[in-house]
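Have a look below at one chain only, the form predicted alone, in structure tokens format.
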Amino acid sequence: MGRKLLLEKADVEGIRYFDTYRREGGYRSVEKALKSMTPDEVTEEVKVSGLRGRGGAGFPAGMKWSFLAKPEGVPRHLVVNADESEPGTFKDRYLMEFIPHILIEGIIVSSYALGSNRSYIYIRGEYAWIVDILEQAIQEAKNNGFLGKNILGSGFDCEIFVQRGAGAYICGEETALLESLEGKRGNPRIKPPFPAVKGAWGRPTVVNNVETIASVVPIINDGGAEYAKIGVGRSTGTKLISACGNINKPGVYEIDMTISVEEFIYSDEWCGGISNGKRLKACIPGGSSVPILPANLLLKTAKGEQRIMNYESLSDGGFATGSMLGSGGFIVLDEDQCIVKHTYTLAKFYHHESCGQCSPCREGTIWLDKLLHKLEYGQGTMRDIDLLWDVQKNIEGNTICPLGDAAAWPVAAAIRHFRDEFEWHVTNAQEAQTRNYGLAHYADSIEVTA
């Protein structure tokens, strides 16, 4: 069993509430930071830790903090991105629902480092019940002197406010989130200026994901250098993974980013293997927006080469043979799953969620949706597959925010690795609507060793 930093106390009865959380060692990082560290020292510990943003981009958190402008007399803000809308991703929900105080604690320490006296949690609108949990945790922290004026006699003031979104995936993009937070339509902003210079209400702002901010707690408690010893290379610390799909044990797992993809899928400690004794066909390792990979690029090869569950290994080889750790939404597909059908489902999602601001995304996602619909329902041609490839190429890299890329990458990877399955939908049009087509040969040459 790997080391747990965020979920270590998850099974403690009553850990949702302040008294239990405090009894189990909670809020020690606040005491340490406010009583014996300067804000710059807290930031330096986060930089030393190597913590990377856990929301998808993987940008070093401490470096992002260091970019924050500090003009004299201008308020600064920390905004926590809890708009967890990436299909296949639900690890932030787990943290907020069952261990809300670790997020509140992380916000207080991070706010102290950044000089934010008013910090915000922007939460996905569908997480309505979690808003009540967070509000209760905030009030408990305030009642016990960890929020409000002059926290622990340090002279530092901090208030936390929860703002619900309205169900728009686009508001997971940090500048669209800020627009929505300000009460405007959630359209992404053109950058520069970046939020670190001109963010919420035109003030310097840092936007970080829930898991990122929660990870500040063990970093301050144990020290950045100790945190950096966990993991490998630039993939330091632990990572929460939302595992779902055709596996025996779906759920949220905390890994140290040194285990292989094969071990994660087949070990009883983690996913417990493919359900119903089926073979692995493919996996989307980092949420719906990252490229899908077939089994032969995931499992151990004859040469003993393995994919490791970390940023570098999953992206190795670029998008031709690699993917991304992304938000940690780990979606497993067995040999009976239809790649065209799943790609069509994702295309419909991104078409629906495009804000329409950029024409390549606004028009391109419509074309992706329509072309995949034709192919899935046996009405497509070989030319449609080529057109599908051209459309996704014209979307990628041509939009203000990454939603266009998120729509294009799954389509590109599906065609790249499973083109013969797309062609089957053309040559076997009558069967395409009624048959689940599984390309079992993708797993035929792979010996599962776990």
The other form holds:
Amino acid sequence: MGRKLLLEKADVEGIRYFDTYRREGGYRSVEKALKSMTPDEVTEEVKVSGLRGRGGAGFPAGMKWSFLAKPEGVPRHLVVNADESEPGTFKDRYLMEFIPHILIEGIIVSSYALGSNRSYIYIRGEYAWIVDILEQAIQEAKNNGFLGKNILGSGFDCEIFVQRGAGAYICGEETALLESLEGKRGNPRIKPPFPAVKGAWGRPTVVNNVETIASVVPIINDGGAEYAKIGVGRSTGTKLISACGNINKPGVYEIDMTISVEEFIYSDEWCGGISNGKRLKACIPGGSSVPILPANLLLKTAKGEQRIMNYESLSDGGFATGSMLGSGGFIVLDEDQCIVKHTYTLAKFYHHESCGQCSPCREGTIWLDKLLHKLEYGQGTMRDIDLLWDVQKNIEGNTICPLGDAAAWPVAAAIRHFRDEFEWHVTNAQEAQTRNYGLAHYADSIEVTA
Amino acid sequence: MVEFTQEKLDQIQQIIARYPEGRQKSALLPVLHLAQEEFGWLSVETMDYVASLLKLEPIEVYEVATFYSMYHLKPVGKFVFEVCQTGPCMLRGSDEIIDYIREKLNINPGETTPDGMFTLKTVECLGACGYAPMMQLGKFYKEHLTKEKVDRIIEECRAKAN
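Could you please show the structure of the form predicted together with its partner chain, as a counterpart to the form predicted alone just displayed?
Expanding to the full complex; the earlier chain stays at the top.
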């Protein structure tokens, strides 16, 4: 059983609206923080909680907050990253669409801690209808005295503005997001200076993911120490996982990071098993950028230990035999799926989304796309597979922002674990046009009885 | 000639007020969204108009409008089908949906039907992976697409246009 902190009230009718949300205990954290805590005490609770950034990088949120520069007389800003564009990831959307007030509540408390009187939600442009939901929630919070001037008589002022992007994956990278917020192309900035020192409009800025900010609510309500008791090791609290692909029950789930990957896939409480009684072939556990794993390495580590749905366990074995929890975008592939084709769609994605600023990424993603196209459509050679490996290697680590790595890793992992399938596309080019390679040796050990 | 109504111009002033003084360039993305809603697509004339409203050089508007994939730089149909083709949607059959729409409307991705009614576009991940295959239609998502559902959507669009 998973403990729920964010989605606990998701099924309550009308939870989208202020009155219901408030009646169910909403906005208590604002009262607690503004009436009985100093901003530094709020930050301290977040540090104690061990909360790690939920956007994908997993950087400790409290530490990020403590880096915020506070020069006299210079306004500071909190910017919420709602650009959610990593393929396989749709958790923030769920939170904003169904429980928008938990985000607004988290923003108010976080803004208080950071000293931000004007905070922004940068949301991907395609989530157009969610902009209306958020703006309504903001208006409701304002009408009830939780936003605006002198909130709850504390002397703290706060406004929240929603800014829509316009279709660019790169704007999920925090400095590209800030460029976009300033009305420019989403080209990532060279760091340092980090946003904590020079962010939006040159002012000290903290950029946090939607889920991270929402998690501040239970942390302040129950205390950081209580939050840290949930989970295991450095994977504290709960994590939203958006599960998709060939499973019976795709959707958004909140887990406490102690359940096994096997349980998550096969239990009816979560994904409900592989659809159509098929068998599991492979999985990308943390959004399209993290390494794909064959079933055998997904369910158990190379050491033969059961793999758990948390930061440490999913990365056990490094990239040689492990992956990452990343954004929690859990993509499942069944035995009928073609690894070459799937990798090709991801390469097309990164090619399309590269901002074009760094040559290794701009040119490299074109090559990855073209080479995979050749292989998928039966014109590839063995040399192309080596070339593919070479190109990804030369992108990784050679770009200003992580998009280069994000484009390289899926290709590297696919070749690392499924090289035989790529070679089969060369040796059996005709056949590969009409049927898929199948499960081969990477089958899971779970017998399908259905 | 392109020109916003007074109501829209007031709305733009409210948007500009969200940002620090002198930083009205930050309003560029929202104003381009407004312009596209109002004028259908972003012609050079429209972009120049937006530049004058925000006191920017036209190039500052062009470079932004060409960077983001949601802005239409040429006229589009009354209804734009933006079908996701990225990995998670592909796993759930987006290829067949795209092929079906091509066949049904007799256009390729990037094209518009001769009657100016429909445009088909393939797009990258829209964050609906658990409800795949899917497309964006105007402000909303159409999810769990099947051929029958596509038929229904096309009919609904035609009915709406009449």
